[in-house]
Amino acid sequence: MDLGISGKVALVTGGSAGIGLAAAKSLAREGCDVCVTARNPERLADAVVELQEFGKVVHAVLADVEDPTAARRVVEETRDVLGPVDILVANAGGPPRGRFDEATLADWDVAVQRNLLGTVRLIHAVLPEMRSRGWGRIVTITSRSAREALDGLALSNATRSAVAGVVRTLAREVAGDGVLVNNVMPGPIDTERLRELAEDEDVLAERGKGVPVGRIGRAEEVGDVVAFLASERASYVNGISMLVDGGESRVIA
């Protein structure tokens, strides 16, 4: 199926590994020119090498979305090198795990800056040009914790659900301008983040047994959902928060 986005410019934050890199690959495979950002220069360089295999123009920007100046700088550099951003994939690493009473106010500040305000700043930076051109796709990547509060993830539960609220609100405001906004909520996906939370392979294996499909998900399975939501084929999909969790969530709606 042709997703109709060949030649579009995609910006993927947190794009050097895991779900972010998988999303960038899926978009490059569909013919997008891609800019990826990340905090680690070595991983970012490796990601560029992998993405160049798809034969599209690839650019990388070393940046941390926690920095209030990063969003505008990244979007401007993407425009200068590739052109205006058509597709934004806002992806940031999850906050540290822990109960509410274990998180300091400093922890809260970092989580809000990175996981909520970082996304808001990126949207602010790309939205005017998307609206003026009459076409745009914004896809945020959060977590199942945006839909269902998970034990021991106080920071994630709060900031991820806040992003979902931004998506639902914004989607109604800008759809008439041709800009569609959606959120993806991965469940257990085989990434470094999940392995850090699981702590060892046995715990990871048991985690997979608890998923109805019987396994942990793959990053590329989330990346392909992101590419679909960013496409012309998803032209009537707007304002949703889509679980990609193998059916693990029990929440209805």
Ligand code: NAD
Second form
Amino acid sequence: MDLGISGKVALVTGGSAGIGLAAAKSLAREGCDVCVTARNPERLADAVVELQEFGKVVHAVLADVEDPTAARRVVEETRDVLGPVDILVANAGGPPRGRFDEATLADWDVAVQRNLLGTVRLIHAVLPEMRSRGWGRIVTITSRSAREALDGLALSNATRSAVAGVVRTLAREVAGDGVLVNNVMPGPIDTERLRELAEDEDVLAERGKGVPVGRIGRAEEVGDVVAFLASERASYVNGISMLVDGGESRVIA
Ligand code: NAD
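Let me have the form predicted together with the named molecule next, following on from the form predicted alone.
And the full complex, kicking off with our chain again.
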């Protein structure tokens, strides 16, 4: 299936590793020019090399989504180098684990900046041009915790569900201008983040056995779903939060 996005410009934040890098690769494979952002210059440079293998124009910007000035700067630089952003994949690292009574107010502040306001600022920065040009795709990356209150993930449960609320609301407001907004909720995916949380390979394998598909997911399996939602082929999909969790969630709706 041709996703119909060849030649589009995609911006992927948190794009130097894991799910963000996988989404950037899927989009580049479909013919998008891609701008990736992250905080670590060496890792960002490595990501650029990997992405250049797809033969499209790749640009990288050092940026921390927690920085209130980053979104506008990144979007402007992408426009200057690649053209106006057609596709935004709003992604970053997740908040720390912990129960409600373990999180300090400072932890809340960081989680809200990184995982809620960082996304809102990026959307603010790309939306006017998407609307005036009559085409745009926004895909947020959250977690299963956007739908289900997961134990020991107080900050994630609160900020991810807030993003899902933003997506549902915005999707209704901007679809008439050709801009579609959706959210992806990964389950357990084999990335550095998951490996940091698990103690060793056996713990990961055991975790995978609890998933109906029988294993932990691969970052590319999320990246391809992101590319589909960002595509012309998903032109009647709007405002949803889609699980990519191998069937782990028991929630029906
Ligand atoms: P990862 O740690 O492997 O990669 C995160 C990427 O974001 C890296 O490129 C990192 O440099 C970048 N990043 C982190 N904080 C940033 C910031 N403040 N500003 C800019 N870039 C930043 O993580 P991942 O597993 O790919 O996860 C991506 C998102 O998906 C996270 O929000 C994570 O919580 C969520 N998620 C992951 C899983 C999983 O099992 N891996 C499950 C559910 C949700």
